[in-house]
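Take a look at this single chain, the form predicted alone, given in structure tokens.
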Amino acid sequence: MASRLGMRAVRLATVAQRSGALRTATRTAAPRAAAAVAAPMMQQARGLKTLNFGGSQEDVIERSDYPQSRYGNIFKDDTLCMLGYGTQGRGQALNLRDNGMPVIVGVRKDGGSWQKAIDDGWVPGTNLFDIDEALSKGTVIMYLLSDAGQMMAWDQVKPHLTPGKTLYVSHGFSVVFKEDTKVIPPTDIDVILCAPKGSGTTVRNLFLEGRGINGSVAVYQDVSGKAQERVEALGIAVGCGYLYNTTFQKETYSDLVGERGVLMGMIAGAFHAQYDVLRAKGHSPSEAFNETVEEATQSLYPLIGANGADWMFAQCSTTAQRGALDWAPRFEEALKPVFEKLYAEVENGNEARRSLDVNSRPDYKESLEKELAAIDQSEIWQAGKTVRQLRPENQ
């Protein structure tokens, strides 16, 4: 199939994504100070509020809704407290601080997200803390640690949550599931979400490119009145080029899914499987991965991302086509039980605790290097490793 396809769905693809929404982006990876300029004015203002979605109205806010003037000035009081320096809270750090935002880092200075922070530029004593000092400073208390670490970081943060303070995630997991994390606010401060749809690093990447990933935001305690206002210009600030409205549990719900589907555990399943098939029928490693991952990632998945499916299958040969009409049905059958079991694993709170109870094992880091160490050395992604290498962008 990929001689079919070849160069003339990846030039589609690109020609695509130029002539779309992503016609504005810089594609340039500018300096920060480039970027706290660049970014805030690459406005793809629609002019609309509420978008058709397949049949159903939604409101969506644009970046365009809130300019840096405006979130600036609704935050200038404030002082924004990141805890946490991982992927997530690293990357929308860097957005607040190249937006211009009064916002700070606590982590733990002997840990090696200190060094990081300091890599990265933030100084101690100025806009670096330690955890402590960093929550006696922040009006906005913005919560990024882990699911787990959060849990087990709790009665540290609670006693700094005082009255006139808000309280902002960008997962819901902690709260919709306080029976387990224990995590319960106060019930007297702002307790907002913003959850951009991708890891920190896409989160900074996009930025940096003038672009914008997409975003949830949800209010779960409106205690100022201002709170629906506040996390909309936070989620513009911290790098969202436009958002939608959920709730804490639907993002919830929907996030703890989508990481074990499609996202992630099935997609990564379905390689395997496909990838042993072709494997034990005789085709070569460099075959049955180029059929199997690298098609996909590098031709086909680039143009439902511009266009969708069905224009992705207009794509294809005739063959393809057929094919792919015709198995989708039964895929979709045999795997709908799969996702049916999954949300009700996730609704029941059986996902959650089997989360909060392997991620806060004392070996859980060495463990994830063993399970990450077995996936790397597999033979699919060894021969992946090989197939990258060919790339004429790498060579």
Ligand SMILES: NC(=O)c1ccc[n+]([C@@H]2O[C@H](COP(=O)([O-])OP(=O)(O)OC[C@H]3O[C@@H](n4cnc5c(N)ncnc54)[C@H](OP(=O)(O)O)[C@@H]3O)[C@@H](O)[C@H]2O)c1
The other form holds:
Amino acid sequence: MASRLGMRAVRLATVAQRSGALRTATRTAAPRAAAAVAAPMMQQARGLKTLNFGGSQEDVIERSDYPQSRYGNIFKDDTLCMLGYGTQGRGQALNLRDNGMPVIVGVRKDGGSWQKAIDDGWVPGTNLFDIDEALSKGTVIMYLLSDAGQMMAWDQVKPHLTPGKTLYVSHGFSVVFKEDTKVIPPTDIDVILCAPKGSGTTVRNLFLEGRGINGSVAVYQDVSGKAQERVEALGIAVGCGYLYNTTFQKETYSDLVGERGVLMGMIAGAFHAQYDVLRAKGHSPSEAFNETVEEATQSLYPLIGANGADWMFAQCSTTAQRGALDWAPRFEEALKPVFEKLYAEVENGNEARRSLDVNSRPDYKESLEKELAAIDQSEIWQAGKTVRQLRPENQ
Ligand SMILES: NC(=O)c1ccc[n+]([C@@H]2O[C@H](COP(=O)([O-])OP(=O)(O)OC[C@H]3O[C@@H](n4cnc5c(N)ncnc54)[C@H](OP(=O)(O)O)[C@@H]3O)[C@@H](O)[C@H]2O)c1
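Follow the form predicted alone with the form predicted in complex with this ligand, if you could.
Below, the chain from earlier opens the complete complex, with every other chain and molecule after it.
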């Protein structure tokens, strides 16, 4: 998903460049103005892009805005303290290390992450520490424990967030739902966010391929007057290729809606619903799976990813086009109220509370494994295993 988004961004930039739509913009936000005073030549050299997104103009920050020499200089007096070494912490920490940044990792010694970090070459006592020691050394605290973990470890972290330090997160969840999480940052430090639009594995893999994932950046508190520049610099340093501005709240709400909706929850529900109807009407498991999942993921969704829904329609038979064009509005009408309900549940905090409650339970991992095993054992996904074995690349 993320790589296709990346392709899309590249394509947009290319199209915009060809049409002359790409232009250099003047920044107006106060921190940007301060940066311009401090380093006028650099500001001119940056060439911030404003692109047309379906009729709206938005700023896009890209890697050429922050070459290594620039972000290295911005953080030359800092120690970047990566707390947590899950998929996202690992991807960002390794990219920072490869980018020559002063990064250390902080994880608990009795969890799985400690050994994982050692396996990746982090050295205990040199750049790998337990959480307290890492916190005492870090100046930019990159809080990348799981979202429930952030709530549980907050009392340990908060005393280290003294003036001059920065709190960095990759999801606004803990801060936005602070009434529930109690993650309330001190008011005298910068609080910033860079949320890569994809898993930490994709963050790392795209970096290794010499590309960058899309990311959102936001500033919650700007005490230093440099928070916007620092979050942009850090976003590029952790491996993003393009950065888009947002707020903590918008990033959090859209992320929660997206993963419950089209990205994961809705699509899984739609697969099951269509598969079950086909099976109930006497279609074989292979036929139901091929018409529901395999053709979607192997043929049609990649076409949407490459060039949009109109392109996908254009590549299909006239029979398919007519039917899809007629049925799309009916699905839209049926689904819209569900998405409105979903957004309301995110906005009122119910989704966050449910997530925190369930994910904080001691038996969380066992319950999750049971739920995932039930999906794995269901007929649709068992049929999928056999279908996938027949793909040429799996022969
Ligand atoms: N995954 C994604 O696709 C993605 C994308 C964008 C943003 N993000 C955001 O990035 C952040 C990290 O996500 P993630 O997916 O990397 O999380 P994750 O894989 O669930 O990370 C778990 C990490 O948190 C540590 N941890 C959990 N509870 C803890 C506790 N009570 N005390 C100390 N350490 C604890 C774990 O340590 P142990 O090994 O010791 O248990 C592990 O290092 C989250 O805010 C997430 O929303 C994630």
